[in-house]
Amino acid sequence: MNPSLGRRRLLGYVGTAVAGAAAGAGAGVVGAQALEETPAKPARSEALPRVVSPYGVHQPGVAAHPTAVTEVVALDLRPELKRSRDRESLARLMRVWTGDVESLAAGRGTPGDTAPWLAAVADLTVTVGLGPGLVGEEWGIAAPDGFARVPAMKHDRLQEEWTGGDLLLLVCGADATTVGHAVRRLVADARPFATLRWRQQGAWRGRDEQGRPQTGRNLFGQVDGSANPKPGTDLFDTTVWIDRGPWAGGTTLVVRRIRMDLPTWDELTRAEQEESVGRRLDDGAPLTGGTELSDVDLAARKDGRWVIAEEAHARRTHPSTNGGRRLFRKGANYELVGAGGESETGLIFQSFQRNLTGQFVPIQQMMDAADALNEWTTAVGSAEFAILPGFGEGEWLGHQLLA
């Protein structure tokens, strides 16, 4: 079946070609007007790269606004250390990484760094987590409530090269040179304890032309992350942070590498693309009206049909469709180009939540059952990590669990 015809039938769409052309023309006018009405301004000083303090109750990279560059790195503890459940070696690695994080965040090279000039002030954050293989009774480290591996989904096509891991480094910053250098130093300093399992790189446009924070776009052109709870609010805190026990101040993270089929997506009209999501492409507003940050009206009907289709992504992921469950999501676009010029494109999806099986899994299962975007997206990698609480000056990562 032609993918676009298949999607058109599933959404009950009629006449999208005409409507899409009309909507596209209108968007072009709106875009031109917006550009003409927006005076050119120099970048604001607060948009310049800065030092992000590594200290606090929480690791700062979780709630930080998305930066231009993201690297997600998984490592495996060396087999001999894992077999012996060597907590002391794990604690030594955390102490080493703590010193590295303090130096790199301040724009300094790490101890023994052969190229400290590559370190720079760059909004750099390093978030560290433990995989399922390093928590539990065998390690004497109680797992956070609900922390477990994500069960198989019928649309998954997971590849070993992008899946699993004992340790996580999530390194984010304003430029690829600084972030790449930080990753290489952290991985090098981990060698006595752990080996690299996989490394993923992605980019995000989280600021507008004036340097102001904005919701970025994925490679389908969609504004991605509009419904996120806002950091610093009670809703964010109850969605993301673990609030008791040794993991208090931490959270859980699921990393999904999602391959996106851009050639077939591009065959759709704009109206078909918007119906599959339930939001406008130009500004991210719900198809039921309002602005990007307006809530979708799932009860709205037009000509006897749902305005937000039953399989639209916005309906399948909405809290009211999922028993009030929410996530805090981030993304990074990736494109791998082979020697022959062929490419693979997609999204490094990061989902933060306090209870993985209580929040992420049911929402993912809701999407897996019938989300319209399943036709153009495939998860090819998946990994789960318990994100350590933050640390203060004189303390070290994971001291609450490993000391």
The other form holds:
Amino acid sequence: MNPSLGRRRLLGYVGTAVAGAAAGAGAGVVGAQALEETPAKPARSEALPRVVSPYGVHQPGVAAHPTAVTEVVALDLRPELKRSRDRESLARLMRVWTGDVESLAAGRGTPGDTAPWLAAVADLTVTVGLGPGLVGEEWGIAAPDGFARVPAMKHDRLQEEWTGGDLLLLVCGADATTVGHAVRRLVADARPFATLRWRQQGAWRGRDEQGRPQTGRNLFGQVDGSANPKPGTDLFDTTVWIDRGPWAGGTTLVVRRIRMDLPTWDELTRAEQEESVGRRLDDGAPLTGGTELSDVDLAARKDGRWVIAEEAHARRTHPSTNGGRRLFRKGANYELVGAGGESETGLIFQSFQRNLTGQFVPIQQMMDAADALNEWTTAVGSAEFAILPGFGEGEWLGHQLLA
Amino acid sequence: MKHLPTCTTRRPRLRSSVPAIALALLLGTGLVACGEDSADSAESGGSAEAADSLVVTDPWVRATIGSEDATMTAAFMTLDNDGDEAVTLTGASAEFAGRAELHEMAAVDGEMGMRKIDELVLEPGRGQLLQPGGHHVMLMELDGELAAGDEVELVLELSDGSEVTVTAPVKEFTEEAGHYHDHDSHDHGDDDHADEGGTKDGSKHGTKGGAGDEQP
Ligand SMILES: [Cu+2]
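Complement to the form predicted alone: the form predicted together with its partner chain:
In what comes next, the whole complex appears, and the chain from above leads the way.
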């Protein structure tokens, strides 16, 4: 289709030695490219894992570009600490985790690490949040505006084993060995305070063959996340970050474990698959034209019918269908393989928003009512967390709320 | 780092947080604790304390719960000298320990054991790992058990009389569990061990037999 595409793919394999010669060679190839202004030159070195500073107004994992591996971990505070509303213990856990996050992000083992050699520079971020059981009056921790459990949806088939939790660790990184090590150390150091509730691991292809950021695809093959507000923009800030009070700089997260029925999805024709979403499968562009990042044209009609079907996912979730409400979403594909080789497949869906009840819930209800994708997707797990604001050097996670 | 404001009075530092430790705190807390005029004296190369140059990262203390001898344990951390002059540690103290000493691991009569050292010299730009199997701060005559999840404070004493207070989490550690109970009272007092510099990413180096590169 595009003559330069083959060449660019080739350049991706030959590496940095030809970087200069290749610069600018293929401007205009968009594909599933998330960041429009990303330079067209090969960017292998950009794709190499780096140290992501853990410091800042926000925890860096929220806005960071999706990494290859995501692990979501929920823990429960020990019953005796919960009963006594032991804020001091909670604060100590946050300080222990802060030290762990600082060392893991830098590629060092944690203090007291039994296997520090497994720590590595890996784009590692650790995002920490508190569940509904640890915020509110009885804890003396004001809940963020609109922070509450997600109400039951008629298509939900929630399983206890993937639902709820008092504490969140969202660990993202370039490889599963490093991420798994980080999770084990963080969970081990939490042991005096909290016990593991569930772990969910998923994968994402957030970079193309040349190392450039791209949107990535879910297991239906769809480019997934094209309509996201872009980090660093005002739209992102107003969508995601809490802007006042003790949670300023934080956000809220809904984690949904969405089972996807691949065998029945595979029975559809490509046209049926594309119609259910309202986007093309090859490049993620709306069926109304343009490129991946073009807005869908919800008013477009052809032969007396909507080009974007009434129940198409892109219409049901579009801000104009939802009173302007938006989310910032991330995904991680999972495949849980059983002993006999059968597997459960799906998406660990993560929705970040300033106001959970004001943004996520109505959009989810709009989908629950009539989204075409409901036929092949089922939420089997759900959890809500208030994501702590960021911290600076010498500070600790949650000091704004627990100090 | 070169132009840290200094105070003539010593102040507790690194107090507000466990990971604490570093530059920002020195700049932050130190600055606040200082009188306004003293901020200038550092610029003119005045009396900088050694404590201003000592950067402590990743501190932790081994829990005693479940150990054979709960009266002693050890503290570990990474030390860096970020200043222009040598920093010499001469000792340590902690309210919860009757006695605290700087220790190294060394072969004594063919067997690895730990022994007290009188000082630990960090040349400018050099560091030293305090880790299981290597140098550590020995904490003895503890006044109670230390459980994983606790938080303790200890003070590092420097040769110019300045001090650095370190807040450290207490963590479980099973490797070499018996190591810090079999206290070897050999008191060598030689100081030539102190010139090997650790590295900042030294936690990647082995902990077992970590004293192998030392020549006491
Ligand atoms: Cu010792």
